[in-house]
Structure formats: structure tokens, C-alpha cells
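For reference, the chain that follows is the form predicted on its own, supplied as C-alpha cells.
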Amino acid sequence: MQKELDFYLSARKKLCALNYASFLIEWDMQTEAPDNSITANSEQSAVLSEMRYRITTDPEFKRCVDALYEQRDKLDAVLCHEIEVVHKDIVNTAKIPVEEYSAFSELTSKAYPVYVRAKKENNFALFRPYLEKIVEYCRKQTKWLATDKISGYDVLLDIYEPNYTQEKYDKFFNVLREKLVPFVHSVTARPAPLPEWAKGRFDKEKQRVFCEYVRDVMCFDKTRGVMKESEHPFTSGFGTDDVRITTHYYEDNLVSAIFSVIHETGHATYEQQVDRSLNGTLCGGGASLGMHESQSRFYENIVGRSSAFWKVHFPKLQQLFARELKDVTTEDFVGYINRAEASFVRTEADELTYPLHIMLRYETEQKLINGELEVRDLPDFWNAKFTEYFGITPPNDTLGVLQDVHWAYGNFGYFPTYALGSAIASQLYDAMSKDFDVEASLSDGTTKQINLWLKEHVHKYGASKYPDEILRLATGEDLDPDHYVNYLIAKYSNKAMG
């Protein structure tokens, strides 16, 4: 067994190096790379992808993993879990033809800049041929990876949230439809008017200063992380010591960058607080997309939209924008950031209507992957469903089907984890509230006590356990969407939005 273990650990070191190189190229492409460097970056990404494929499909590597898998009960708990996951990945990767695997990596690298241009120019036709090829690949992927237990769209869902199938998601969304959607419609039928001060212009550099301040409030370790700008805010990193986030500033929207920074720093806090012993393993980072999203949504909504948070930090914002916010009170601002109304853009959606945006994408992906919908018909389908769910119709594709970057990367099956993450966040909040007064803890000016609780109950495990196991350890129960529904109804029934 020691021989197999030594071989595996040596191969793992190479995989980690390749993953790190891929991470750096991806980060560069979205933040620093000049437009004409895209082709070169795409080609190198394809080479790295093929190298990774060769390692994980090498017969000797497979033999060693198979041997360790058969004797995994003799390994320590972390390595046992890692071997289970790697064994599953090897089985799946080997089913994908290498030329398809490499070509898809190059395709998505080229698709990203085209997507950005299409979004800016409101030109779906520009992006359509790339998306058609991406969807074609994903459909083939569901056939390559199908087993006697999983097939179709379930194959893609399982990539992002282990063991979560359409059957489970359907039940989850049905609870939201039954208990939450009627309440959402009743609230958005009488939205509060947009205050005049919010329609002003807000200097980008002053926004940047406040966003840096927010990262300090959230105890983000800047010696192990950095923040840049990109078209679509995101978080990426490698281990606990290199965690990077981005945001996007809009001078006609004061709160967009603020909440994207709180959201992405929530992701980053998770990464920075994973136990250091997991660095260099394949068990670092978040347990799943859903669990990761639960952390970003926890900080963004439960913390970042609370009165307790802004009682402490609104004076700083008002100091920076003394003229623009001269007559705005903390209560005015908290009411504004908790307004609920039907709107077009998911990332700008309020906390209450957000689940409807995810349900739309979930249904759209189901139909695309299962062959009930073709890419050419996507804008019309999107607009019709959006009108049905929200009562308003997107005026263009930039505010409609082109608003998210995920499909440009081939990330079908990702979106449902956003709603799942929000539900987990509410359940964690209820558990945390049993241990201390969460709102009162914010009076010291930081999220330190919250960070420590999440580190102990969620973050330290990284990906060394399955997400449902971590949730049970943290809350004492399996996922229960009623925590989410009850939280939202209680909050939006209270005009104080405390």
C-alpha cells in the first residue's frame, strides 16, 4: 500500500501545480490580460488541461487510486475522503475522449471574451455559435458520464453539488414556489419608490475606498489576498494563502460594488479559514458550490443588509459621499438596500426575489440539456418565462439571457447551488443564533465573532467532508428549506428590515 500511496502523493503534487498554473491564467484573462493575448492564453490552457487529463488517466495512477480506494478504511479520514472523490473523478474523466476534453477547454477560453463583447453590444447572435457548441458538449457529457443511477441533467448537477439530483432540487424549489412565491408577488406588487439620492452619481474612487474598508471590517487578510476589477465579480484562489476577488464599479449604482465585495469576501473568508493542514491536498477550498454560496450569501444578506451592520458603518460611507448622502439617515439607507421589486438582473436582485431568478435558470438549463429547448430559441424562451415569473419583460438580451457569464464557461448545473446556498445560510444563521447574539456581535465594528463561529463549524473542514455532513455537524439537521422561507417572510414582513 505504501508504494501506491507514494505514487499517488507524487502525482497529486503535479496536479496541484497544474491547477495553480490554470488558476493564474484564468485570473489574468479576466483581470489584466490585453485583448490580443487571449489566443495565447487559450492555447496554454488547452495544454495544461491535456496534461492534467494525461495524469489522471494514466493507467498507473488509476491502478494506485483503485488500490487505495479498496483499502481506504486504513487511511486517515481526510485522505480517505479525497481518494473517494478522486476515484469518482477518474472514472468520469476516463469516459471523456481526450480530444473532446482539450477542445472544450480551448472553446470556453475563446468563448469568454466573445461573451463579454456580446453582452456589451447586446448581440446574442455573436455569442450564439459558441453557446451552441458548449451546449452540444454538455449534452454529450451527460451521455459519457451516465450510470445506472444517474443520467441527463442530473450528471451536471452532481458535478457542483454531490448527490443532489433533479428530484431533490424539484422538491426544494416546490417548497419555495408553494410558500414563498405568493409572498414575493404580494410584496413586489407595492414596491417602495426609488429614493432620489440613489439616482445620483457616485465617484468610482470613493467607492473603491469604501470597498477596501469593508474588507477590513470583514477581517480579510490582505497579505494573503488581493482585489481587482472584472466584468463579472468572482473569487478564485489556491489554498489558504492566495485568495483573490474582483468587483465591478458602477457610478450610477452606489451599492452594487459594495455588496459584490461583501459577497466575494464571504467566499474568500471561507477559503482563508480552511484548516492549513489541507493545503497541498485536494481537500482544500469549499466543500461544494452550494456550501460556498451559503457563505457569500450569509455575509451579503444576513450580515450586510442588517441594521446592526449599517449602524456602525454607514457614517463611514456618508463621510466619503458627504454631498450625495447629506440628508440620508441610516434607516433610509437600510430600507433602500432591502427594497423588494421585480428586476431584470440576477446579481442586482434583492434578497427576496432572488430565488425566482434561480428557478428561471434551473428550468432553462433542464430544457436545454434534456433537448427540449435549442439555443436559437433561448432569448424568446427566457423573455416569456421572465414575464411569467416577474411580470416584466427584459428590454434587451444584455438585461436578459446574456447577463450571466456561467454558460460561457460551460457551467451548466451551477445555478441551482445559489438558491441552495441561500437556504443553507439561513439554517446556519438559526444555529449560530443559539450560541450568541449575531446582531449584537457586529457592534464592535467587525465580523470577527461570526468568522470564528463559521471557521469552527464550517470553514475548517474545507472539502474534507461532504457538504451535507458538514451541515449536519453545524446545525444538527439535514437541509430544511423552511429556515429560508421563514427567514425571508419574517424579514420582509417587518418594515424595519432589522
Contents of the next structure:
There are 2 protein chains.
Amino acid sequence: MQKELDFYLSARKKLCALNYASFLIEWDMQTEAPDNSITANSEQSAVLSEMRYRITTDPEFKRCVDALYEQRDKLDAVLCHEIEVVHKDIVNTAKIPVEEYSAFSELTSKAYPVYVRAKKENNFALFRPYLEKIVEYCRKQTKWLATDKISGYDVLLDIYEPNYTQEKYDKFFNVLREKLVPFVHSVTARPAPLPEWAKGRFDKEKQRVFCEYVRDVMCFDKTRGVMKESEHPFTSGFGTDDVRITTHYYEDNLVSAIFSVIHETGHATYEQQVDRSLNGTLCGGGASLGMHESQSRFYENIVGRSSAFWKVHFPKLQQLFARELKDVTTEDFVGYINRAEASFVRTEADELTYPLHIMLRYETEQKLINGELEVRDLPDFWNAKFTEYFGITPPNDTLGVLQDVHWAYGNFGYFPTYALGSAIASQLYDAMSKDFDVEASLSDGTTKQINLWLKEHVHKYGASKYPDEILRLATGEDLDPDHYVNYLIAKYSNKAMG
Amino acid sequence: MQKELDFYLSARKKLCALNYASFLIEWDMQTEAPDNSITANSEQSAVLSEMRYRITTDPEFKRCVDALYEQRDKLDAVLCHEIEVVHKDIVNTAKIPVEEYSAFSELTSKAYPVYVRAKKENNFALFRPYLEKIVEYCRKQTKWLATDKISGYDVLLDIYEPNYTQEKYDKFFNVLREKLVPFVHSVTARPAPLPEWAKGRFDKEKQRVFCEYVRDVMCFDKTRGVMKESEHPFTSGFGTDDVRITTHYYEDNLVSAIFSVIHETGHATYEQQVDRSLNGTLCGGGASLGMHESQSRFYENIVGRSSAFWKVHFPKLQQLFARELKDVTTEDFVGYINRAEASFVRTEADELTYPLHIMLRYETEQKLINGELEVRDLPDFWNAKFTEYFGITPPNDTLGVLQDVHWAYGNFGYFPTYALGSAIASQLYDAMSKDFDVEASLSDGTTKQINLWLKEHVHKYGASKYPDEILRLATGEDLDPDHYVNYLIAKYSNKAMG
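Please move on to the form predicted in complex with a further copy of the same chain, as the form predicted on its own is already shown.
Everything in the complex follows now, all chains and molecules, and the chain you saw is the first one.
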């Protein structure tokens, strides 16, 4: 097996180097590359991707992975997991007819600009024929990739969050539907008005100072990371020693940049705290989309929107914006950042109503992929369900079924991971609270103790285990939506009663 | 030949993509990468370099290049030139014994930190054994790579500036030694004192505003380029659509950043004005180190240090630094930026004395490589020659023979290209002046007409011709040092006369 292992490790080295190059190219394009260079250089990215593709589809590489997979019990636990994941990728790739895959790539690249136009012009009919073909492909995909364990929509869910099937998600969303929908109705029936002070203008330079302060509060290691600006905030990186985040400052919104920095630093803390021995393997970084999102949301919502956090840090913010926040108390501020109201657009939704947006998408995708709903009926289905969950009806498809780009890319199965993230965060919070008083730990001015707990129970594993396995290790149980629902109801109950 | 051509073009695509990745990695490391990521990620760069190496040393690649080289007359002119250059590289690489090359790489990577320490501690003896081995390797290299046309030091010169041999350089430096050395003595005997106003502090933000103004005066295309800060100013890029420059602002120096921006924008203008059809070939970018340096120096010295330039732009500078430059006239300022004095350090030398620094290095390298000088005698030789040319004696080796890093890297033959750049610039200036009044053209507030001339006569060719060929096309003659010497003497004569 040594020969196969050597070949595999040598190929992995190249894959890692190409991954590093791709990370930097993407980072550069999002933050700094001159406008006209982007089209010119996208060809180079395509060539590098092809080099990557050729390494993983090389018959000798496949033979070596097969051989290692057969004897994976003899490998150390991390490599065993890695080989399992790589083997599954190879098997799945081989199941998709090459000509179908190429046609689909072409279809989605054509669909994207049509989607953009359809959204802009509120014209679902324009996008409909493309979406029909995309759904058709995804339905075929579920047949190609079906195994003795998973079929239908499960196949797509598994791509984004391994081992999370409809059985788990159904249970999860059923609890949300039963317990959260009525609660949301009662809260959002009487939305708190936007306070006058929040409608002002807030100097970007001061926002930057506070965001850098928050980043330091969260112990982001600047010798192993960078914070920069970009149009849309994001986190990227390579290994534990190069983790980069961005934010975007809006002069008419005091808190947008702050919460995006807390969110992205949550992602970054995960990456920086992975065990360094996983650098150079394919088991670095986060365990899954859902697990990654659980960390960003843990810091953003559970920590960053808590009274305990702002009791310590609001004075600093008030000092920077002395005039603007003169008459604002910590309680006013915490109330403001935890306002809840029914709204049409997922990406602008608050913590409480957010999961209902995802629930709607989950049900829609499930029915579309399993053949219980057709694309032509999508707007009606969407608007009816939206009205049921939120008590308001989208005035048009732009603010309704056309609002998100994911389906134009063919990404069915991705959305549910967003809600999973928040739910995992709550479950981790309950487990963490058994070990120490989370709110009290914030009084030292940092998130140090929280970081340490998450490192020990989640981060250190990187992607060397499946996300459900890490959740069990960290909390002693499988995903249980009650943690999440109870957390939201407790947090928003004073409002519901108000 | 079609099969060989297809193979070659497919390999070239990968080489270009890897070159793009290397450019971005280097750019990132110099301008933004977090400190601790650099060591961690240098391994990825090494893997990408190895991938590049494997492509060019693949026997099938060599076979195809050989076949194309044999029939290069049938290729279009650009591809014919490219194949000639690539073929020469392959032939040269094959001549160097692999184990010797590896040992040399190891030697220079060990030599570098020793050099740094030796320079810091003014301890030539510490570096001497390493330098002896480096010189020994370079002497062997001249034997391995000798052809029926070139041998000895010529072999090394040819690596950095093809077709420039000792015969040409000797002629060049002989003119400098005879005409320039006595002139420099007369000028630097009575150096102008540093004006009081120049010793102040100059706000970095205002410097930045002026530097961005200068970049626009030079018509740098921002949609195809970026300007940023780094420790040492440099230019890099990929193709005509992605050209990046950096500068460094010093609060105690008003003009350092300005001239580095003019210099780097000179390099960038060259890159941006290469014919776009050369993108994606190996004939993009500048024709050689010397030709590239000729462009940066043309803009920095001939344009940027001229009265004509500052007559137009000094008011803008004065407006920004109203208090600091209150009593300074354009003439005062032009006098200040053209001060000449004998000094020990090449990188801080002025336009007039600079070439003598290079002449000294050229003579030293020539004697070392040709076996007429040994490393043990280097400090004495250096100090004696320095005294002869500059009339002052280095107080120690740190300010003497140890000042430059190039030899620690094993880069013998590189230095002369620096002087070549200035000489080519003067020759181009004389040719340009026959076509239009260069100084008068600046009165429209831009360098547009100069850019256009250089595009048409130099830039558009990229690296699709040899530099000496481009010089002949642009000026109608081979390199003639008289242009350079006459230019310097004319420019500094008012000072010489005192």
C-alpha cells in the first residue's frame, strides 16, 4: 500500500497548492483586482481548475484511492476519513455522464444572466424555461447518485451537509413549523418602531475603529489573518495560518458592518483554531457548511446580540459616536439590534424570522425535486406558503421566489444548511452553558473562554470528522431542534409579551 | 508539426496559468499576507514551481520544442521568437548537472542569512567562504553554458540581457570611465547643501494625493491596474490588463514616494502598452531587465526630474504643501531633486553618480568570474576602485562591498542591466526628440505624447523581439553610450560650473 500512499500524498500536495492559488485568486478578485483584469484572468483560473480536475480524474489516482479505501482501516483516523471523502467524490463524479455534466455547466452559465434580468424585471416567465431544465437535471442527478441508503432530495442534501437527510430535516422543520410559526406571528404582529437615533449617518472611519476593536475582543490572530473591505462580506483562507475576512461599511447603518465583522470573525476563529496538524491535508477548514455557519451565528447572534456582550462594549461604541448615541442606553441598543419583524427578503431578515425563510425554501425544494411541484406552479406555491408563515404576501416575484440566486447556479440542497447553522449554535450554547457561565465569561472584555471551549469541542477537528459526529462529541446528542426553538422563544418572549 | 504545436500550446497554457498564480502569490506576500502565513505558504509556492518545472522538463515537451525549433521559419514571427527563447532555456538547463544545481540552490539559501548577518555586523570574513563557493559555481556555470559565440562572464551577462556581451559593455563602461569620472569629480567636489525646507515633515496623506495625481498625469490605466503600498516599491503584473505598482511613503522625505511612483508607473506603462495580442503567449511583458529599466528611468529621470515637468506640476505640489513649500520656487525644487554628490550606497545614489556604482560592480564581477580577482581580495579591490571613482573611501564593508544582496543569491551579471537602462533611456530620448519636442509636449499636463511614442517604438513589441533589436528599430542604431554621457554632462553642467 506504500506505493499507493506515496502517489496519493504527492497528488494531494499538488491539489493543496492549487487550492491555495485558487483561494488567493478569488480573494484578489473580490477585494482588489482591477476591473478589466477579471475577465482576462478568469481563463487562468479555468486552466488551474482543469489541472486540478486532471489530477483527481487521473486513472492512477483513482486506482490508488480505491486501494487505500479498501484498506482504510490500516490508515490513521484522519487519513482514513479523508480517503473516505475523496473516494466518495470519485465514485459520485464517475456516476454522472460527462456529456450531461458539460451540458449542465453550459446551462447554468447561460441561466445566470437570464436570472439576473428576470429578477430585475420581475419576470418569472423569462427564467422559467431555464429553471425547468435545471430542476430536470437535478432530478436526474438524484437518480444517478442514489445509493442503497439515500435517494431523491436526500442525494442533494448530502452534497452540502453529509449525513443530513430529509428524515432529520423534516423533524427539524416540523418542530419549527409547529412551535415557531405561531410565536413569530405573535411577536411580529406588534413590531417595535425603528428608533430615531438609528436613522442618522455614522462616520465610516469610526465604524472601522470599532470593528477593529470587536475583532480584537474576539481574539482574531492578526499575525495569521487579514481584515479588508469588499462589496459583500466573506471569509476565506488557507490552513490555520492565513485566514481572511472582509466587511463593508454603510454610512446610514451603524450596525451592519459590526455584525458582519462578528459573523465573519466567527468563521475565522473556526479556521484559525483547527488543529495545525491538519494543515497540508484535505481535512483542514470547517467540517461542513452547516457547521461553519453554526460558528459564525454563534458569535453573531448568541454572543453578539446579547445584553452581556453590550454591557461590556457599548460604552466603547458610545464613546466613538458620542453625539449620535448621547441619549441611547445599553438596553435601547440591545433592543434595537434584536428587533423582529416579518419581511420579504431572507438576507435582510432578523434572527427570529430567518429560519422561516429557510423552512419555506426547504419545503419548496423538497417538493420540486421529489416531483410533487412543477416550476410553472412555483410563484403561486411560494406566495401562498409565505403568507401562511409570515402573515404578509410578497408584492412581486422579485421580492418573492426570484430573490435568491442559488437555484440559477443549480444549487438545490444548499439552503437548509443556513438554518442548521443556527440550530447547531443553540445546541452548542446549551452544552457550553453546562461547563461555564457564558454570559459571565464576557465580562473580561474578550470571548477567550468561549473560543477555548469551541476549539476543544468543535474547531480542533477541522474537517477530519463528519459534522454530525462532531456535534455528538460536543453536545452528547444528535441535532435536537428544541434547543433552537427554546432559545428563540426565550430570547424574544419579552417582546411577545410587550 | 501540428501535433507538436498543439502539445506546446497546451503546455504553454498551463505555464501561463502557473505564472499568473505565482505573480499573485508574490504580490500578496509583498503587500498583504499575514506575517505568519508566509513561511507556511512558501511550501505551496515551491510545489507550484515544481509543477512548472515538470512541464518544461517533460521529455515530450522537449521533443515538441525541438521539432518546432527545427522548423521555426514556418512559424509566425512572434512564435518563432518564443520558440527560440524556450529552446535556449531547455538547452541551457540540460547543460547544468542536476546535482550541481541542487547543491547551488541549497548553498544560496544558506548563504542569504549569513550575508544578512555579515552586512549587519560588518564582517566580510563571515560571508567569504559562502561567496567563494558561489563564485566557484558561477565560474563552472560559464564553462557549462559556453557556446561557440560566448564564454566566460559573457555567459552570465547573456542570462540577464541577451546579446549584450563584454565587448559591448566594455565599450560602454570605457566611455563612462573616460568621460564621466572626471566630470563627476568636478561636480561632486562642491555639492549643493540640502535646503532647509526639505528637512521638514510631510504629511503622508497629502503625499498620497500627489502620487495619485502623478499616476494620472502619466495616464496609468486604473481599470487595468492597482497602486498600493509595500516596504519596497515594485511593479508586477500579468499581461496588459493587470499591472500593479507599489510605493512607500516616508514622512521625512517629500520626494521619495513621488519618484518611486514615477519610476514604477514607467515600468507599468511599458506593461500596459504591450500589444494585447501577446497576452497568453510567453512574449508578453518587457523585452529584458535593461529595457524595462530604461522605461522606468526614462520617466523618472528624463521626464520626472526635468524643469518642463515641474513647471506644469509644481504648483499642484505647492498647493498641497502650502506651508512647507511657501518660499520654494520651481527652480529651487528642480535644483533640489537634481542634487549630485558622491555617496557610498548605490540604491541611494543620484542620477549622475549612479552609473559609476554599476561600473565598479561590472569590473569587479568581470575580474571575479574571469579569474583575475579572488574573493579574499574583494574588500581591498572594492575600496581602492571606489576611492578612484568617487574620491571618497568606504568607512567599512557594510557601506562597501557588502551593501548589495545580489551576489548572495548568486546573481552575477545582473548589475550591468541597471546602467544599461539609463543609457537606453537617453538614446531613446534623442530619437524621440527628432520626432517631437518632448519638453513642450508636457505642457498639456500629461505624458500622453511620450507614452504614444514609446508604445509605438518600444512597448508594443513586448518580449517578442530581443532588446538590442528593439533598440535598433526605435533609434536606428546600436547602443551608443555617448547619448547617455552627453545627456548627463549637459544636464549637470550648470552645476559643474558652479
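If you superpose the two forms and keep the largest set of C-alpha atoms that fall within 1.5 Å, you have the rigid core. Positions refer to the first chain, counted from 1. Fair warning: this is a prediction, and the values are worked out from it, not measured in the lab.
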Please determine whether the C-alpha atom of R376 is displaced by 2 Å or more between the two forms following superposition on the rigid core. yes
Determine whether the C-alpha of G304 shifts by 2 Å or more between the two forms once the rigid core is superposed. no
